[in-house]
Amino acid sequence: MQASSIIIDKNRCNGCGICAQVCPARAFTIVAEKAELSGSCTLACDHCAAACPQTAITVEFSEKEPFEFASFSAKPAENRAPVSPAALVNMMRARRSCRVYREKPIEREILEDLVKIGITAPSGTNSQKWTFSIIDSRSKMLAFGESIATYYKKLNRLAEFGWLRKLLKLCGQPQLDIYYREYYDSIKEAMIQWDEEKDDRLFHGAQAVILVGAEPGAGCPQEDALLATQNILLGAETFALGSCLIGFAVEALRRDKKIKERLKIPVDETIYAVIALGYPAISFQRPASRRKVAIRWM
């Protein structure tokens, strides 16, 4: 998002500096205590508007989300949000990934309100290239598996080959002989099952799927993704939704161009998180637990 103009109005400045600390870009300075735009603002992070104790100063954009949610309200932000560290971690801990979904399709006002949470994240030099695509019909879900079972069925007949393994491995590319030892047999166990079965091994009958990805440009494309990710999984709770990050979607969409190709995705757009979504069949009685952190002071 960029910035199409930064005002600043002379008279309610009183030159108190605050923007040109706080500036990324050291675009302020003070000139006979008053503040003026000197540098180039490269950033558009608005940090200099929403620091000004007079309010002096303005950042016009040439889009702007107006964050105006459609499943609930919300008031403007405040400097600190209102949650105490107890019911944030509480929340945290009680989002596990879920499995079991019910047959109750997502409200798409709902699924477009998580993305709006989702860019609240912030994003390496404020570029916010990050994109979302968004599937909520069960058809459609299913003809995007489709396409990732058969990307892996054509993997686990290429890993059969022993001497192919070998040989990659030989030549420093030891990944198809890892994928064997480690996913081929769960792979063709879930693909008999969603041939023979019709078991969604896949999505878990989920009822909705957000693509979570990045367009070209951006400094940290994958750190942006994932970042806007995490916000959706902790917004999804919220709405008492269940979620799950699908990795076999992800690296299937990395490695088969073809499967983009029938989502219609950009070819320059790179996917970094698959997120199943639908209301639990069943309820967790106790938070997730974690192994004990090691951390290393320097």
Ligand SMILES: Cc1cc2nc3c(=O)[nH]c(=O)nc-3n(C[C@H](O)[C@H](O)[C@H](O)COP(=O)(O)O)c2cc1C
Second form
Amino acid sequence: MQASSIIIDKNRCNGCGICAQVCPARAFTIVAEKAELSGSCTLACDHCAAACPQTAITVEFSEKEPFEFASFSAKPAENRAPVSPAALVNMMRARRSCRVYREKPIEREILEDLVKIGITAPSGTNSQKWTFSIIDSRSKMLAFGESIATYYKKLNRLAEFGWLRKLLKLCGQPQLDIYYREYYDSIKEAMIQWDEEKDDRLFHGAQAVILVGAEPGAGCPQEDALLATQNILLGAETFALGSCLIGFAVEALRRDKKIKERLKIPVDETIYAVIALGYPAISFQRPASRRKVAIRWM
Ligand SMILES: Cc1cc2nc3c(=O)[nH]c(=O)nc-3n(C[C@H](O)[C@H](O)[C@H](O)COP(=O)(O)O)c2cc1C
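In place of the form predicted on its own, output the structure of the form predicted together with the named molecule.
First the chain shown before, then all remaining chains and molecules of the complex.
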């Protein structure tokens, strides 16, 4: 993100130098007990303004997202509101992938707020080149699902050719063979259920999806998109919404350009996460168990 300008109010500034300490670009110098911009602001991270005890610094952006939410209020002053580790971890552990939803639409203002919660995430070099596309109509989700189903049906037909799997493997491309062994059967079954029983095995009957992607030019597009995604998953939890990442949709979008075309997503944009959302029909009584983690102390 580009800052259009940094304004220092010399009347307010008391030369404490905190702006110079926090600035990652070392762009401030204290001269005669006042802050001066002596270098260039490369990240537009806003840290100087956020840390200044005198509120003497303003970073202006051409387009700044207001810190406002439609479905709840959160003042910037509540920035440091303490959240206990227990409260945080309880919420995080309560999040489970939801695969049974109620037929209740999600309010648009909540979906928009989820995106705003998403963009509180960090991004490499503060590029913020993430993108968010929302589908909140079941008929459009099913049309999207149909394109994904077409992709997997084609892939399954290809994977049925044993000679092709062997040839690709010999050429150092074992992916089709791995797909055949690990996914072919379950995808085949899911496709039959999708076609014949109209069973939504892809989005599990969710009421909306958020596609999180990145425009070209970001240094760490995938990391940025996935960090925003995790924020959205946790944000969804606070609205009593269930969520599920749909990796099968991401893979199909990556491999079949036509799916992106149909969704009118620009060709040079990459989608890194598809998040299914809806009000859960089943609530989990116990938190997720995890395999024991091995920490390597260095
Ligand atoms: C990258 C990624 C892709 C996923 N793709 C799918 C998917 O396509 N369909 C699905 O039902 N679940 C999908 N999941 C959900 C995982 O199966 C789930 O997170 C895992 O089993 C742990 O369960 P929990 O989320 O309830 O803790 C995906 C999760 C991740 C992180």
